[in-house]
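Next up: a single chain in structure tokens, the form predicted alone.
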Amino acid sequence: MDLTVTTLIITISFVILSFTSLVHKKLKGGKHPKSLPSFPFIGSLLSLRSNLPVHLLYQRFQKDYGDLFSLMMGPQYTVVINHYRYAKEVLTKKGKFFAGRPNMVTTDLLSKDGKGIAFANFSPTWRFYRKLVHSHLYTVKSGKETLEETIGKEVASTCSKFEQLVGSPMDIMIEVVWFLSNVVGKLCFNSAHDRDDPEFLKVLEYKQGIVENVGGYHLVDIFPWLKYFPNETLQVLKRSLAIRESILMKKFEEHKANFKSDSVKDLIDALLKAQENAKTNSLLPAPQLTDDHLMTTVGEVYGAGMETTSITFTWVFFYLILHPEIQTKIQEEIDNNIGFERTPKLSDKKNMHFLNATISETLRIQPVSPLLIPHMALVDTSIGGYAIPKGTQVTINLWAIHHDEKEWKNPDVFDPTRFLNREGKYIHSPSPSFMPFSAGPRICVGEVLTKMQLFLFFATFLQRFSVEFPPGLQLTDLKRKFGIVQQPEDFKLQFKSRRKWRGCTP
């Protein structure tokens, strides 16, 4: 073996093994949580060997290790929440103690080392780059339009590209990726694709390769020197990053040249006003407004409004064939409530009791993100009573909390009805543990906006059209695809016009 190579691998298993006793020394003292068997340099790894996936697992140890145990991932030591009452501590009570993100390298990747708002730390800069999004997106209007008037567009443009499809097997994903593109696009670029565009097609070609391969429980994010030596998934990752990183400096680049500050059309815009601003205002941190800050920003809301998006609307096209029957009572809904002379808006959403129902059972069911971005303990603190030293890493199951026995009858059956009262009427959150996007300083900032997509989309797709599987094919076993977000493996449906619908002008 080559010298420099064995030098480098003695001192990497030195920091490792002095990390590691470095953690035991702060565990020593005070009560902590029930922990899975570790052993020196691999932890607790050997308990992970299974062919589960890892949320699954997680949801298995819990009979034997409790609602909150503790492992170490490698070097790393680790806290996994099983149950709402320790996840709204965390995110919630003490949600400024564990605002932190642990450093993983596909997500140093692609936050260029942290910045952003998804991966980065929770700081002033943080809260500033949340803040200013989360203006751009609900307060201010893209060119003259509302929100709900550029998702309307998005939805009439998507259905009528639809209606040249009707009776052909296809791949809802790419479908939903353009309509979802077409969105954020607009509020992030002001630009929107057409389906065949060629920058369109490199979006899809680098999806997935993100969406894939970043966290997931990959070794290299495990035990970080493995980027030193080849690496397939971070080879995916670095390829489609470089995809991704032409796209937005192209934008970046265009959207400099003829910025005026008078003028903001789209969060780019935005963003570049705050940094002009911030060179004349001494209470701005000019060098963590720079250009890799602001495309980072740009790029994370663009991919988490488009890519993990589109997860969700697939598994409600998955679900709506798998139960033909709650197709029909939405489309009852539909009929009763909107009818066929005007497309639905944001206003109907008050008296669509099961479609809202049917959204929420899907997010519950099908998490996107089954165990939630890693949170890190920024202080000494604890969560119900066990001491969790400062560096911490806080995994929250929320597969297991939206799976409890004890919080959903038959947690594994899809039952839009146990969103529904007794009158039928639409019930936000009949558990406490519901909580699809998250709480507290680090809930999802794009909620709101995928929840008027969802609705807005799925109302007007059901008022036009049926889903069902194409004829011969069927789904017999309901298969996932597992990284940092959770999707059906590709499967394939169709599209039928109601009759209803044909003989009317939206």
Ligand code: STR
Given for the second form:
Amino acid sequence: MDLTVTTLIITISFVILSFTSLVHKKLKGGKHPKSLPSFPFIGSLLSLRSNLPVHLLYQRFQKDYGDLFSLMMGPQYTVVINHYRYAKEVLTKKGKFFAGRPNMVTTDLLSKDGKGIAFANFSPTWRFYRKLVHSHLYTVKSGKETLEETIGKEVASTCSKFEQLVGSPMDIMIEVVWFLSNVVGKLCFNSAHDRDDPEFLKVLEYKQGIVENVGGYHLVDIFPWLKYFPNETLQVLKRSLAIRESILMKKFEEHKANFKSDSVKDLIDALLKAQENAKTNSLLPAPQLTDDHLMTTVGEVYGAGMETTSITFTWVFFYLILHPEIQTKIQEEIDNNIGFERTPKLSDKKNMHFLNATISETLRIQPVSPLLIPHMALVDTSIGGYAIPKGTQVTINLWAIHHDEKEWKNPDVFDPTRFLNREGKYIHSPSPSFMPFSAGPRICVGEVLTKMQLFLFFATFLQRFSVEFPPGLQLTDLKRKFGIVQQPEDFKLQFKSRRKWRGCTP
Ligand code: STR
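Okay, that one was the form predicted alone. Can I see the form predicted in complex with progesterone (STR) too?
Below: every chain and molecule of the assembly, starting with the one above.
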């Protein structure tokens, strides 16, 4: 584009934006949170220049600016929360006031302008999809396989595949994603992939393209007009979304062609049934039930189910290797409570204190989404007595909350015993500063599913195997990629068959 036109556009945006941000701030009275230095047009971006990921930077500002501070993300007034007390106020006490989602270029593309659940703004349609997904996942339907059975089958087939891999070094992340994509794939589409199915490889490709280019503080989300210029983030994102669309569309068309309202096999069927019902009974208030709404919802559940849990699985494997004594403890617990005659069941969970504590500690020390998805104030309100105008973006720094020294002794040390009481019994939440799935109206829809998968998988896995680094490899930490989620790098490990297990087949 001609340089003068570009300069003109920049100047005009500069004047408009700095004017609106000034007006916005002057309009509101009351006590305001301490603010990072802010300049017209760029806002506080100078303070955010750093090699540190944003959650660590925000945590560092806590010393000078407090548990709650504000900044201008370009033209967007934003409040950052580093303490659980304010986080609870936003998420639960005033959950409805803060249940909005800001518009961002990348998340609007991903969610087709706010459809689906995770990135949709608060509305009756949003609530409808949340409820539908929730009841599809967790309501036990007579004559159908239960969620525990679906997970159990995938766990069994994954662990028997692992038998053949004993002693050979392998990349763990991909195996884990494969397992998880089969569980959520069953729930969403009633289908699973073979490990080297080309479609599965395409899923991996599009998922990575989305994760790296959506909502992770890209400039185009701060200055939306940048979308009119060539932009690599958007290019990769659009390419990944096109791959996703073609895969989902195929599944969707197949489901439509074979749909029978009296036999709902998976989430797509459940959504199609809702679409059909809406034609005959008028639901009030009427949710929007276009094909785009349905596909965005399914795509999100599938993507979230694979991505988030695979991160926690990878970390659990990593910490088990770093702490062989923890593996031994969990294995003793398995041997004493379950034995070798049968596979672990969900009903064993109440007796498996050390395994539960290990899973919770992993979720604490490595929250999947260190800054959650930004919330937006839907009304003029307040946090801790500070005035919060409608439209304020609120970022919860879950990382800071899970690493708060006042709540967690040596927060950077992995120590499952924090989640055990004196008698060695598991405590669900030793501090209110623990909220790995967020809280309130926008709490993670997959929380129960994730916990079931973590428990059933690791109980079954540790019943049969131990895990270690391959000879010559000695990692003490994993590099991370920061975006909408924080992904650990893939790493090599190998399995050992437990002596006690050999010869037993439950
Ligand atoms: C992963 C990649 C994909 O294919 C689709 C999605 C959409 C839903 C996203 C998911 C993503 C990443 C994790 C998210 C989830 C919604 C809720 C979850 C952001 C980008 C978290 O909040 C951790």
